[in-house]
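Only one chain is included here, represented as structure tokens and corresponding to the form predicted on its own.
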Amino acid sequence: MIVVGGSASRKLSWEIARELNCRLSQPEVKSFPDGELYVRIPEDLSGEEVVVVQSTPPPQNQNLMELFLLLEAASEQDVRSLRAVVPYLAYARQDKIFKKGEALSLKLVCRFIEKAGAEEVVVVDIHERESLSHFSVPVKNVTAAPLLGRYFRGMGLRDPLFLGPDEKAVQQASRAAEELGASFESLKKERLTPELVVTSGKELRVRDRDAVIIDDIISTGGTIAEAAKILKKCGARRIFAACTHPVLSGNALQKMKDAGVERVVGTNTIENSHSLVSVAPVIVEGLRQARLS
């Protein structure tokens, strides 16, 4: 087996190769003067089980194009099998048509991944599980929630509460809380306009306790900030935010800090300064479970 690491997942691909005890290929990726991408995998992949690891965070379009080219470059060789690990899948939130004339963006992205040669796909904490139906090849969705929970084990939290900022995130809160034997709860989210998100809380027993708000993605930070304000009003001692995908657009960090969030913890599905947890163990487990027969 050989792991091919894309430029958006350099560290993660190295960790996956180490866990699999296999070779790592670092392809040549560069841009021509006109902006077109050039990709070359220098290793001979003939007869190999190949795993291409490339996340697709901002700049999404460039990272997606690199993913397609890496898969194409690998598929041009006589490989034994070809799998794509896409830890953060761009366009995953554009999985439905709400207004006539819209593009079903995720459906097209899934088709491109398949057409480029992927025979199986592994993703991490997809936004909506139902959106995986856009793939026609086998796809495995693994979760980082237990890994995020374990991160907080050694932080000396006082009677911690893991909180999903809406009903959809309660499963992540539950899985993370289980690692500490902690309690979990959820809030209710109402989107009054496309820009404004208001999180209305139920009665929370969080006074003098530490709270961890956990979600799959933190993009603008608005939802986390609203949840943090509610926790502050309820008397929370310390507030942390955790997520699988730390997109952190614009002033997201400042927005959460102003609302009382002490620290933001993300995983390396998106590699930045807040990628404090590696998802390599769950990806390797997913690869082993979804292995081609």
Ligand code: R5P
The other form holds:
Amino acid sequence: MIVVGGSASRKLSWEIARELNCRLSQPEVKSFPDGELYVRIPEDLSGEEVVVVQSTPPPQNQNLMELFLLLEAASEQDVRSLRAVVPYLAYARQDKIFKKGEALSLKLVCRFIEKAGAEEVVVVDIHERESLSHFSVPVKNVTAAPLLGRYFRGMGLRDPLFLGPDEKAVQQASRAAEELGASFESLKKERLTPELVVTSGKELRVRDRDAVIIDDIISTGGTIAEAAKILKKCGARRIFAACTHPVLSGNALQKMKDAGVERVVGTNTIENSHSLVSVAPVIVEGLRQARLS
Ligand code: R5P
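The structure above corresponds to the form predicted on its own; please give the structure of the form predicted together with the ligand next.
First the chain shown before, then all remaining chains and molecules of the complex.
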């Protein structure tokens, strides 16, 4: 087996190759003066089980194009099998047509990944599980929630509460809480505009307790900030935020800090200074299961 590491997942692909005890290819990736991308995988891939690892955070379009080109370059060789690990799948939130006339972006992204040669796909904490039906090749969705939960072990949190800021995030909250034998809750969220979210829920029993708000993705930080304000009002002692995909657009960090969040913990599905937890173990597990299926 050989892991081909795309430029958005350099460290993660190294960790995955190390856990799989296999070779790592670091392909040549460059842009021509006019902005077009060029990729080259220098290794001979004939007869190999190839795993291309490339996340697609901002700049999404550039990272997606690199993913397509890496898959295409691998599929040009006589490989035994070709799989794509896309830890953060761009456009996952445009998984439906919400208003007449919109493009169903995710469907096209899934089609391109397949057309470029992927015979199987692994993603991490996809926004909506159902949206994976846009793939016609097998796809495995693995979760980082237990790994995020484990990060908070040994931090001396006082009677922690894991809080999902909306009903969908309750699953993540419960999986993370399980790692500490802690409790979990969720709020109700309504998004009025991309920037404006209104969150409500029952009275949270967090007085003098620590809280970890956990979600699949933090983009503008609006969802976490709203949840943090509710926790503060209910008397929480310390507030942390955790997520699988730390997109952290614009002033997200400041917004969360102003709302009382002490630390933001993300994973390396997006490699930045908040990727404090590695998803390599769950991806390797996913690859092993996918290979058996
Ligand atoms: C939405 O349902 C997601 O699970 C996240 O809650 C959302 O995408 C976070 O976005 P933002 O950080 O912009 O509020």
